[in-house]
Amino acid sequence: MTLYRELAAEVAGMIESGILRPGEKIPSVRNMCKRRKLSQSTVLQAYHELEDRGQIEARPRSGYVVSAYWKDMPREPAMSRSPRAATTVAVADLVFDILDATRNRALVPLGSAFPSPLLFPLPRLAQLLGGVARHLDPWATVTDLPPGSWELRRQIARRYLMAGVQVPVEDIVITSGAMEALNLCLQAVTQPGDIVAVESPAFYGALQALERRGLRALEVPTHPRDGVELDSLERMLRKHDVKACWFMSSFQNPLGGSMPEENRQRLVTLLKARDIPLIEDDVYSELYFGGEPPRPLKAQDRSGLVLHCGSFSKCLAPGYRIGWAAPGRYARQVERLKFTASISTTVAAQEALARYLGEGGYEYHLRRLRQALQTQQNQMLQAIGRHFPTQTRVSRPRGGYFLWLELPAAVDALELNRRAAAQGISIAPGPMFSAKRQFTNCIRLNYGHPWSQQIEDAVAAVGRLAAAM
């Protein structure tokens, strides 16, 4: 057992003898490191599978403490399994159907794709967009053709190096949000026919892409906490010619998993390997709860094989569409597709964020975003626990706004769906995140809007029609 697990074990030990009482503190990582003479990246990855258990809770300022409802927590769901062989993808007619009721605001939003537009700073994003029209150089819409605005790609190259990633700033193209960076990197990549490696499930955004461009899905085992899972990754690469790998690696949607330091570092070796390019769709990594960011796969990449795509649609100004690439040796290639894509992204959106980030407030609000997300996390959880089938297992992410939860084998997610939607209710039935609709009995639930009276009513008539069925 490794010395994390250790940790990890005599820790909850103590909480399930009740030693550890809820509402008490832990141990601050500072003190465990020095009693136990542990390095902070173990004490850490002990305390994060302790917080993936629901046993304790980071709270803000106030370190670790034992979880009040830790034992009404469902279980996490299991590691999925995936079709051995590649897939011809044809998803696009599910998911339309499914977001098309998602559209209608008159529903419950457990099933949006996107966190509460309450919980960001619009009014002063208008300000500043207001002013940005107002005085906008004429020139700026040719000088701000591909690669786009240089105030704002020199303001992400400087939260990259904050992230301990170096990304010069012409190496970065603006797009039209995050799906259009993501799109244009595949592209860059693959030809259609191609087989490219995804998560299992993976983000119904991936799939469509490679339904569009002609592409087949191999479709890769996923862990709800840690992510791709490696083993099962090597001996597909061995087996397959893949030639492009898409992952998230931070909050995937929709499990919520996020990659442990080693694994990333792994996954870059063994993609470079095989100079194999890796497509990074990173657009929730902002969102992590508790003290440590993770660092993109970026970070370990020294050949310009990880194509990083971000947005600033779930962390900042959802509406906007500003969304970038830093594809590494690609990026000239990138640039040119977007310029023959859509030629150019909103010259005075680029300009009003980027002064928003010089302003200096966007930490100040990310620190609100976070602990508004984890809070409703906390309550959606205990939720579940309370009104869904005791079979139920859900996942518990470090960030994001997504749960994935795995129903009893009877019920049917889709028709699941229907039943809420008529309710007035709109969840992600599971088979809308796989090539060959797996995951029949799961959905995804979103946790991105302020709790309310509402909400916890909708939660209760899911788990009671789950329960039913």
Given for the second form:
2 protein chains.
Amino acid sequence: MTLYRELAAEVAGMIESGILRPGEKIPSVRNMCKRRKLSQSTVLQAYHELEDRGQIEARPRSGYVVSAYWKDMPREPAMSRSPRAATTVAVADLVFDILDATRNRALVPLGSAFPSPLLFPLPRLAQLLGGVARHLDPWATVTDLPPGSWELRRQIARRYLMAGVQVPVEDIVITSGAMEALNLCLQAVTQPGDIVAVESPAFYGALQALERRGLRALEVPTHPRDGVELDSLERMLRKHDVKACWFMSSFQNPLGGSMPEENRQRLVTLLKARDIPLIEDDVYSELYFGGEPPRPLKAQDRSGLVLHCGSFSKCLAPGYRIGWAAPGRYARQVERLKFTASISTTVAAQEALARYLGEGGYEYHLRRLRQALQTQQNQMLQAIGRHFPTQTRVSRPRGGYFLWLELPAAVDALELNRRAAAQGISIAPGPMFSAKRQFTNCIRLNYGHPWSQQIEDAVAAVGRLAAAM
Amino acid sequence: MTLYRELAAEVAGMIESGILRPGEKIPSVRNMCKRRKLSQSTVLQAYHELEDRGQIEARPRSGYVVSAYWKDMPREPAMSRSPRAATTVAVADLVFDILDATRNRALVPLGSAFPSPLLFPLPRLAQLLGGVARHLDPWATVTDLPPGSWELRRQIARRYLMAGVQVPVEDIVITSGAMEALNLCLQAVTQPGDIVAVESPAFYGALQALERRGLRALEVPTHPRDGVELDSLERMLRKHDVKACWFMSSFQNPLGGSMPEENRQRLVTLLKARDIPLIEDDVYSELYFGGEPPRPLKAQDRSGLVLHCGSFSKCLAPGYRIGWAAPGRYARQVERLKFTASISTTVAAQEALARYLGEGGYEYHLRRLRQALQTQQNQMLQAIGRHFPTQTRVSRPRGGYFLWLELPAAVDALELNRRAAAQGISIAPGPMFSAKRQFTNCIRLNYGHPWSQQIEDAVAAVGRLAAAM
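Given the form predicted on its own, corresponding form predicted together with a further copy of the same chain:
Now the complete complex, all chains and molecules, led by this one.
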């Protein structure tokens, strides 16, 4: 762990254990530098991280204090304990029943998988889309065939480079959203009947993809802050013939955890030694709250075993359906699978995003989006603290737009979902996220919508329903 | 067969057998009415059909004569004879090697699968796309989730109705092009290892889809004019446990054949009696040359066994990647598969096409497009007559944009393809279209590009290469 992370973890521990109380001052930067023999920049970085998490705040003329609302903040959930056998996946019916509800615009979308579309630069994108379409070379329908628009792939390669990852333009395949990319990558590295390791809880889309392809899921214990538990994974790899892993390294859906840098290194080494390909579902990585972007597992990959999948749907252009895969040694295979799956991806949408990325407003948009999501997370955390049973545990992700709640054991999340729906509110109940339908007392809430009285009331209502169970 | 078709077939037979020679008059309409006791409209319909096929032409003051170039027209190919066993499919490498070439814009695209993008109303579509995107309800990203835009599905249902097919709006699922629709339908009705009946020769995309899903292909003899040979099919269904059929009822790729109305009826009855689902790949049906649009097999379907797949990519908006499925009793299943495969389809593209279909210029565009393709077909048929070995047989499709050539047995189409590529010309060699790599002396040529000296020269060059083999 880096020095500043160590310091941040230490101060956070003091806050979470109650040694430091809401409103109380924490040691000044100067003081801390002297006491711990740290540089000013290290201490500042640690404090900024704590500020990003909402645990401390800067007060004019009094330095940093513990955030006022911190007293209301529930504890984080415990790590999942997973069954140790692979499971045939059959989640489709459950998941679809619940998804049908999230499409209903009359419901308050706490169960939705999407952030508010109002957070995105849709007018500027629309302008570009119209302009690009009017001036498009008619032959782009042929030249943008898989692997896709060269200029868009160049822009994506440029962003990889900025994130410290070297991906040749030729190895990027444009897809109709990340979901298609993930499916194609899964197809490239598995045969029906194979075992695939997934997180526990896992993104239900991954479980559905496994189900479609007739694969078995091996659910690996996953920490709500640090992601996949590597000791468990290592044991499981010794016992099972795992053909691939499908993990979300950053802001995992639904837990929100991100793997620490040292775990990322260890995971890639672990898989390389066994020649196991890793599908990295990395659609939330742009939505980080700290100053520093998470580095994808792909950054550690020297052997081409990491199939990295990204998307613009969560961070820039929902509805444009543009995603991509950087599938390493499987690039040509994925390119061919893309062709046989759906020929190509909407040409004007590819070119419009390429233009947007080229003109330079993206960073500004992302900063505002991250800010909005972080504010909304704090608002929802506080509301949960006010309205949910005191034993409730809540994740505290450093990015993305999901909270994971572990409710008292008596709460049946599926029943809670039915009762919430009757009151006009959607939630995402825990069993959606497990091939074994575990997490019966957990729910995922979406804070991707600007805070409003309606959302506050909805959180309060779900809290009351949970308390009554 | 209807009366006018019988008459047309009879006159065509006289032309093809040489009884009527180029430039010679055929009986006047009045004469024919009297002689055959037919109504004037029946005779006119027959003559218009022959005119559409390019076999006769109207001369001012002398009535109809046999077309002048008919003497140069090669004969139609014979019906395919297929192996009677199901085959594991492994065409991917061959097909991709050839497709890579068609993407190369330096090559004359005789092997291309796409018509010229210049034939489409791209400027108007671009206008609509820009306008729609600017005024789009941001929540359309949620409401246009599968099954897709309601307005677009309504417009498609309206067109079905005009073609005499009743499809409820609710049963239409929008997809990222027809290829995705076809894949999802195939997935809905098969399990890996199943046998699927396909035409012989078949669209290579169907073979690739079978290969991806681990299915076995049963190749059914197919007539270059009338499509699937039903007596053979019936025998094969008795012998094999066929789980699904994948047929193109109209302007089959690559042969160009269309099933006569009575065959369509018989096929649907045949499959209904055995409860075998039929995937109807119907992406060329708007490109008919006669006065009368072909009626899809779906029109005969009362039991929901026909999964009809369509697209706007060949007739209106290449590059927009909008297709659809009307999967009958499998509609909900296909909708769910669409969600798990790629979540949704580009929202602005869906809405732009809905607007285009609503404003009424579509019919006018289609008439011009059909006219252009028919003219180009005649031009290419004549060029083939001039430049290819005399034993060459050529299909004479009444729609679409492909010709199927059966060359002298000594010609190796794969070698011809290599030699043509060396001269800057792409072609589509026959073995691409067969799981057993039959049709070694056949090629498919694309006439979807406005005629030019370059294309004339390319046809001449391929003809010379073939003659030299």
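Numbering follows the first chain given and starts at 1. Between two forms, the rigid core is the largest collection of C-alphas that superpose within 1.5 Å. The model shown is predicted, which means the values in this text are computed figures rather than measured ones.
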Residue 31 C-alpha shift between the two forms of 2 Å or more, rigid core reference:
yes
